[in-house]
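What follows is a single chain, given as structure tokens, in the form predicted alone.
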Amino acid sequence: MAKKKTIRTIPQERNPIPVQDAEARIRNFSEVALGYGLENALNECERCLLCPQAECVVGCPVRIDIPGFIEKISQGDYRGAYDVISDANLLPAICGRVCPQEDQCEGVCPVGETLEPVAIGRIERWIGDLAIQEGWENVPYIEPNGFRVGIVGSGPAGIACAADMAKAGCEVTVFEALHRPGGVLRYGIPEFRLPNDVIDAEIERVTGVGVKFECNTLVGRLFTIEQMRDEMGFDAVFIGTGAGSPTFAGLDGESLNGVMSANELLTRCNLMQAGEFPAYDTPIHLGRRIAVIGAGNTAMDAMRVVLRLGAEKVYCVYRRTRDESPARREEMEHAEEEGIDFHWLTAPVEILDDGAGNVRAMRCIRMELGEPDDSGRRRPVPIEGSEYEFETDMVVYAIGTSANPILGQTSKLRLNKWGYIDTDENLATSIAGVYAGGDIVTGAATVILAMGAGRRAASSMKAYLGLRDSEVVYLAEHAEGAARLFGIDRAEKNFARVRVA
């Protein structure tokens, strides 16, 4: 019997992940973090205490059995580890790269109370990459049930919902407005953080469970949500379109040439190969001195992209300090290593014209931190008389996104006051049989939270369709005292649907 591990007996140091040298990587779009090798992965697994009541599982929005897959790796059963992960998440190589584990599973790891927490994300990435390399798949036996499900959006929420509904036996079709599936994974995250071949490989797994993708299909323009439910014959619909409409600050000068959103910049570069113009017909008109307003992950991505495209100087302009930045620490550190010039406690007040309709500079004001606001962060307060000119010839906004209005304009979906789709606790919308989740409901959040919403919606959709859901049927509360009909738990819903003409 294996001896129980304690904080004193596990390896004390977290295994570092190798990265490209900063001077080399700013000249290419190859992946920055190179990933663990076998030795590092095994060493890091040794740091896991294999807690019987694992908080990391609760901290994971899709409820991966983290101790379960780590124990499999420690035993040398790598395929078994992949099977454990993919039971809850078909995108481990993606999530291992882009999820903010430090705020989720790793944030509640008890090892982190004394040492650095177990690098769960790095281990997940390692097993996900190994699965791609070895061609592993985890396709369960699927009994078709005759129901048709439509998914709007092929981002993380849509993919997670589609996979669960396909595994339940539904015929699932995912509609994507752009020409390649993946949603924000494809257009919003640069290849040096998430390579396209990883996205392709993991989406191929989703097609492996029977999901069909229809690209170049803009729902709300080609057909409406109501038409999907009625004329097109979908028994249930999930909306996971994200929140991709950019936000601006409303400053004078925002209509000048040289002002764009980070969404547009990243989409042009990540999805439409703007960096290879004129080989691809997607010009970007890059400036020499580029100021990015904001300091979240999208801002970090935008700054590091334009640096690689050849900008001479790239600035981060943010009205708070480094401590209040919402970006992941790793992304911040990589940006600093690459030479991004950070201007903390600085806010733009006007974008200045060169006389020919182009950006010449910004007028900025210095800030100081006051009392905390609703977000818990200290509120930035302008310092009177501190305005000055900031030289730049291109301004990129990365201060958040809002809901795309197309679906709200073309359907009778109830929206909240911010324009996001209004749902109940089961993620059901105001239209019967239509569910929604992810950023289109909550506003901009993380990849894994969107996936968690997709899985929650799938559970609700299965209940709506009367499908047996073993994850619900066999919960403890159904074991004793549950309502039964002819000896069968009512949650099994063993009845036949009858359509009335």
Second form
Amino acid sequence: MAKKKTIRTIPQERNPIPVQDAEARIRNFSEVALGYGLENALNECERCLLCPQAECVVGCPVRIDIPGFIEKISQGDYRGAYDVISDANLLPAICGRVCPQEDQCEGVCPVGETLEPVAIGRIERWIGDLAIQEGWENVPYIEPNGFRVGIVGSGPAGIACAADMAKAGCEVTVFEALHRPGGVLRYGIPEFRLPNDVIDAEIERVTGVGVKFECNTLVGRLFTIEQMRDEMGFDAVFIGTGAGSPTFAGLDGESLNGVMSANELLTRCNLMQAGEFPAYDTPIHLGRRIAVIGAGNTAMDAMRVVLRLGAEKVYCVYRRTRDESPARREEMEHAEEEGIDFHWLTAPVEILDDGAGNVRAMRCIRMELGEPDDSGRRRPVPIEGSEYEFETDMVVYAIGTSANPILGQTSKLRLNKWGYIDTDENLATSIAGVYAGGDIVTGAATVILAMGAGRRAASSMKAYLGLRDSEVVYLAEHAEGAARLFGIDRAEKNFARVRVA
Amino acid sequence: MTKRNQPGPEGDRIVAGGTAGNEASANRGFEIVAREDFSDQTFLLDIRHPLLAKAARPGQFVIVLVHEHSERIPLTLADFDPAAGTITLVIQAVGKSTGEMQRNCHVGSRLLGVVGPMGEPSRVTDAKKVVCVGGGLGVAPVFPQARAFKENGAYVIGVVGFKNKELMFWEDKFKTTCDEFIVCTDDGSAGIKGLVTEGVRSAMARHDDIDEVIAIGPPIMMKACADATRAEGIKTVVSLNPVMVDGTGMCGGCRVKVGGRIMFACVDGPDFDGHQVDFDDLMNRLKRYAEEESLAMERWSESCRQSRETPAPTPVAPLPAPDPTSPAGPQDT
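Moving on from the form predicted alone, please list the structure of the form predicted together with its partner chain.
And the full complex, kicking off with our chain again.
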């Protein structure tokens, strides 16, 4: 490389990502953020200082060698950049879209101390999209080791774990209860944030390293975790079933028609394409004025979906204020641009019947912020006598999820008091050889944290199976072709190159 | 299952799974190995799914997807045969999805998805004397329960109800399993004239030592059964089938009120204490998609009519044409 870059020499402005105009996008399900073009991507890569001790790599739950791939891009080696990313993460086009980078890699980027941080997520997405377009695959040399690994759940945790185990040489089968793989990526995240064909393309990459997906398989009921290990010949099992059980508030009127969980709304729309009823058989029965309770990312998704389906008015009802909202800023801003009507410091107390079993309105109460609670956020306190009627004909709950009970019902796995799977620090469960990670262990979190957990569990599973697990494989110190040397990194120095004549 | 039927009269082919018996397409769907039509509305399908047949227990249900654009249809298991590796569903063609199944599901065709067994199995208790009540479509799923109780040594009284004699099925199966068997028809064309509650009452009148009643059928019927046994305090188990999407506890669409608490029928049920269930709430929630159901039905009937009028060289299943703007990719990887 030429001159060393400094904070003064790099392009000062972060490259903006083109977005679809708010007026237009609320009428379609096409992506909101359109992604970088080549010029933007190259220019943004120039902004990276290529820190030798990269904070961003530590900030990344799956430890992508970020300076490594950015350097490759700057050198014009886009394919090489994809290989660097996909050594750690086979889903760059997905993660580039849905990771909360501001809290992870970009949150610790030193450039961010003076300027806006390097837009790592956008660059990652650009490479991911390019790889899909070009049909690149990063399949290392895999030496089969005869171990069979079963993965329960084809969401982000399961996919990340499956990819690592397959690369280590195991025969990996992922079981999915729904009819299409992807878990929350598929049913939870709407098309305009994560198109289904991106999910399809990246899952295709995962099958490329030898992972087999079995849909329509409800583990626990069709066969149990114990059967997988004892009868079906799986040497190790990973559980990544997520925290999919929706929570309701327990108010009167919640069983009225027109009240549903955000999970149901999103599943109907994303997985079952209810927006295209009757061309697709699953209906949605949309209200006209729709209130979404909650202000997290799921709430933003739910609101923006119903807006696109043609709701006249979409309200966000949240008992705290914008500052306490757990949604990503970007999603919040997009929702605001699209005309979502936010009602902060408002909580429902009852849902009212129209006399025919449907929602007519909510009775709400105004709140004020009191002392900080356990989460450090100021606790909302109801203002006495402030109740009023809030006109709405559909109420969607997006106030969190809890653990799915099926595996608890059907296995002897030890659960914690909230019903999540109890694991040790290596993500081992109470059953030998069975590991768990992602939302089913931690409670609802993000796609990338689940993927990080999947990789950590894979590392523990390799130890359990007695497999070599070298982190250096995932570092970028690959000389020409070294990455392909039987999957062994040169840095390990445990082999000699022999040239066969 | 002994009776085996030939492909249906219309010769329609369903295209979900490719050529029957082809191992390569085995992963693309679940083969229908037998079909029997009980009436012009009710029909039986045997589906090959050895793992599911082995895992299934009385009271559980499956979710069926017919094709790419299909909804996920929850259906209670009517029977299962681990030895033959098949499960049995009895389906009543009442709406678009079930009508489509009636028209298109023939021996050798494939269903795109069959997933289960879902729900908690029914508890086959040590009850000495039980009444197993099935109304309409509930007749089929109550059968495995009656058999399980019989195998457990109970005295089993079977009560089944139909609109009329023509709709009756499985009389022989019940007769060989139950110690007593009571048929009720709305018009009196077979057995007692009246609803199944008449049968339940007559059983209660003759036996004062009934330990348990299992009632499966339309909500209004289960409600009536629960009401009939409430005064006597006889334990009454009902099997609920509210609107569902995923069937795995994820959407909460199937929530029902039981004893004042919210339960998810798909993971906490489908069996609940009939005396605790809020049936009015359940029946209200079942109305949610009435408009869409009739719209889908109308649209589908119309397309069926048209496809019959069109002199097509080969009869083709009236699957909705894929929307070119839809991003739906391949179903599996």
